[in-house]
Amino acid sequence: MAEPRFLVVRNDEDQYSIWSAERELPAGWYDAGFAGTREECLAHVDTVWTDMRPRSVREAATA
């Protein structure tokens, strides 16, 4: 049996999550362009997600 594909997705606030290939994506999340086993998703999210602060929240600690 083949494990189940996951995609990693993201919001307007750069925040990832992941989500099952077979489902159509929940409102404001959008395909981060990556997708595989669960645990590769996870660790693809670790990688990228390098600053947990909302982009919002980011841009206002700059301005």
Second form
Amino acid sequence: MAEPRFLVVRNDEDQYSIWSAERELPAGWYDAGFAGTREECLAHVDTVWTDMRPRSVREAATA
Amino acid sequence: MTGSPPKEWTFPASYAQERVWIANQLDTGSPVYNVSSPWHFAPGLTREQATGVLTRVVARHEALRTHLRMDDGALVQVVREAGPVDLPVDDLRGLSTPEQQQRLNDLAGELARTPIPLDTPPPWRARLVQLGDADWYLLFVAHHAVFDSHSVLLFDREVAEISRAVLAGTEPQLPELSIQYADYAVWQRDQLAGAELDRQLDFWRARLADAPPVTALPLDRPRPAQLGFAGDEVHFTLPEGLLDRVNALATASSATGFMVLLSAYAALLGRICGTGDLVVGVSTAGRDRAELADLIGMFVNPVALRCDLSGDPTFAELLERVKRDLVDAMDHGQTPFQRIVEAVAPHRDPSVQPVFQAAFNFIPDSGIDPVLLGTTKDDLAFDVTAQTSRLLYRTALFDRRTAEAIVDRYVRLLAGAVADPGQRLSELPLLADAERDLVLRTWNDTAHPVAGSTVTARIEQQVAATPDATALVCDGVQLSYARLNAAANRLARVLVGRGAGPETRVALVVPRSVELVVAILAVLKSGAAYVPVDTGYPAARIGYLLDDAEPALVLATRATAALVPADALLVDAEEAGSLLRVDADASTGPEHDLTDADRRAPLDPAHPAYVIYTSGSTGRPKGVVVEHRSVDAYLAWARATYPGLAGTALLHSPVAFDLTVTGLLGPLTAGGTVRLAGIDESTARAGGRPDFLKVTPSHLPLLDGDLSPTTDLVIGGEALTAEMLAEWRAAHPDVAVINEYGPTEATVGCVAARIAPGAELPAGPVTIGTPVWNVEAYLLDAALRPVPPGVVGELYVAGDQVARGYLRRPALTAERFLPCPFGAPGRRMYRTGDLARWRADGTLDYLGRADQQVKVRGMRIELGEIESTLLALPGVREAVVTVRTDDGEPALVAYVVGEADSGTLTAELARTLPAHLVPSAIVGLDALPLTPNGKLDRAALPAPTGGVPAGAGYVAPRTDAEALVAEVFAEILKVEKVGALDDFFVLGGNSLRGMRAMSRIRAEVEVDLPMRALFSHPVVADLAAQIEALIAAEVDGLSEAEVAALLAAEEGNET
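For comparison with the form predicted on its own, please write out the form predicted together with the partner chain.
What follows is the entire complex, opening with the chain shown before.
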């Protein structure tokens, strides 16, 4: 059986997570443009989520 | 009346008779195997004629003249010659029609519920009820060992035809019976033997290899040590048209309606048990040969259907799998089920029905049994018909409400599946809209307005409100809010100067002291997050934490300086000493609160307040980043819930553990006093009992009269049982106990239950209650769908208390903090990894870690259940049960503190718990080992010394009873030497051999030793003790004269 597919997803606070490619994405979450196995997705999150501050905190700091 | 005794012939029992007989031995006093077949005669018969009809049917079928008997260790059927039957009559002619009906129902029920012993003829009970002068009603109940559901149809047909013929004065037209039941039994024994039986058993061994021995049904109660037949049934009717749609899907899929109904049942079980692999019991009529079609008898054979639900298939795919597997299984449907049991589950556990516990029958045309017997053979069994269907359930395991809910879910899921068979099993509707609303919204209706703030601001507000109140007592020092705040402000300015600010971290390697509290407040005031490090940790671990946290600054003391980098700030050193000295003059820096202008960046509630490291079961410790808004939300709830926080709180645990947030930041935002002292230090007791105390369950035995709080005792960190609390509550009846659940990732405590003073607390695990303010708790299955009340799910937490994530661990954060499909868009929920279930009242039961699912011999074990049972025994003060794999195989080991000896405890547990829950070793300890956080230190529990008692070498039989049992076991099992500690089933015994062994023992000691005694006491010494107890009980039942006579006889023997 093929390994289940996941998506890397992101919310408005630029917080990342992963979600089954088979399931409907909850409201307020967007496809971050990467799909793969669970492990691949998590590895991808490690490379793209370099600033873990929520977007609102980050923007307030640079304002 | 005189005359020669009736002639009898003996034949081997059929396999089906053997199976029913063995099962019946579990409780011979139960009517579970009674089959009712009532008949209302056409009017016009005399009493003699009505009786004659039954005489004739009985004469035609040997099965109705058969009883069973153990003969030389083998079960035989004894067929008696035909003769006239005698029917008692109940004359109801004087009653009105409704009265007659009522009385008839009562008589039918009474007869149906009267057990029929199999060892005495006849195997049925019958009465004639007279309703009018020539109006007769026959009540007939037969034992299932001679009468199956097809026999009911045959019986009706023959009674109808014979009475028709009697009324018409003609000969009845009945089919010629070419063979009798006993012929079939002989033929079957011949056919299904040797190589053919082996071939069939090989099929079943392969088919059932590694199948789960127990289907993890969501039980309302733990399994009792002994399964009885006590049951009840829920009746229901499939909605109009549903069966037609089932049949339409069947036709379109080249399947049968039965397969569709069965697939839906498997899908339901998979969802409510959370498994993709289960075994369902179905049955075959066993009458595929033409000569059996007209024979009354017992032909039914259970068939175990292994259902593969893996990979979340669509319902249509599942139907294909069920079709394929059912055809395969039915091809081997004649393999005697008892033989399959012996082949795949020889170690019979009397608390669990072997091979399958959930059964399914589709009997579209015949109705269900008209009489409620109050019994069941299976844990759950559906009988679906075109009219009234029913779910039979075991009342020892399920409440009626649960059984009703299972019926509702079955019908809903079935309707959803046939409406759209392309849906995956995880998508099939299980919950009613109202139930979904209940678990997602009603039970999570926690909204409570809290003005988002920083913890810093809250504390400073409290300082302004109560400047002179005592904030901190430690090592004989008392600090007012004003003085504590001033010291913290001075230190905060130093920290800011050294780089601390929002989104940075300051590590605290500071022992419990005034300085520690000042330092925590100072870090919060600087806007940085504090990272508490337990100074008791090994240097290597401290090094790891300081490295991983990447702190802007490390604070230490002279005592801990060696553990930290050289550039750390020593808060008790000369240079910093003035910071803390409360009589400092103005030259040491301003004492007023810092503003955003003083900080490196403005402080926001979304900034982290602390980073607390937790070590999971796997991997390196990880820092949980908790924001001010979350801590503030928790503290707001805690202040409202724990009035004791406004008094004195004893803070005794290391601050590296988030449990302490309540006792530290709680009082400081409520105007209370923090008393800082180790639980074993005398200063912990100075100043009288605290108002508030938070502990882990492991601390409970340490709480004496001086330490016990007067207002709130909060318990967190580990699972709690009523037994652990009983003693303390009895001694402190006026104090509330709060069971607080919460992973660090959801900020201290996110679900809690308040046990009011004096409130009754049922035995067993204590509920963790309901989610706190602005927190939602979701119990979800693997597909992240809400599970129904009563069903085990994984606990997810959403809302204000969800942490930001793991420090510098994006992948781990993404894995544990998931998009939340419920509530406001874009939020996250934390996957706790804990299992829980909703109780019917909307409170949660905590059931342990999902990744530490304890399984022994394939059965899911709830360790808390065993611990509760141990704690309820005299001489046990503390108890912990773990699974150890010291010898490779997982084994349950119990650790107890108390006077009780392990032999007695093992015997007591064996009496009350199912066999698989009895630990293989019980180790006595002086005290349970604890971690610095006060939690049980599982790694420090010693391996049990010495072998497992049951496997511990040869012990010669010590009593006459032991010698007898050992001798019988040795003979039956063909084993040379059997000792007092040997187990019948471990030596190779099975039910059939057990039957022989028990019949031998019964013959020797002449006591009525039930078959089930062997299942519950398979060890020689235990069974011998049972026999001695029975003999003693019989002696007690004798009159004095009888005892005297017995003794005289004994004496006579001796002389």
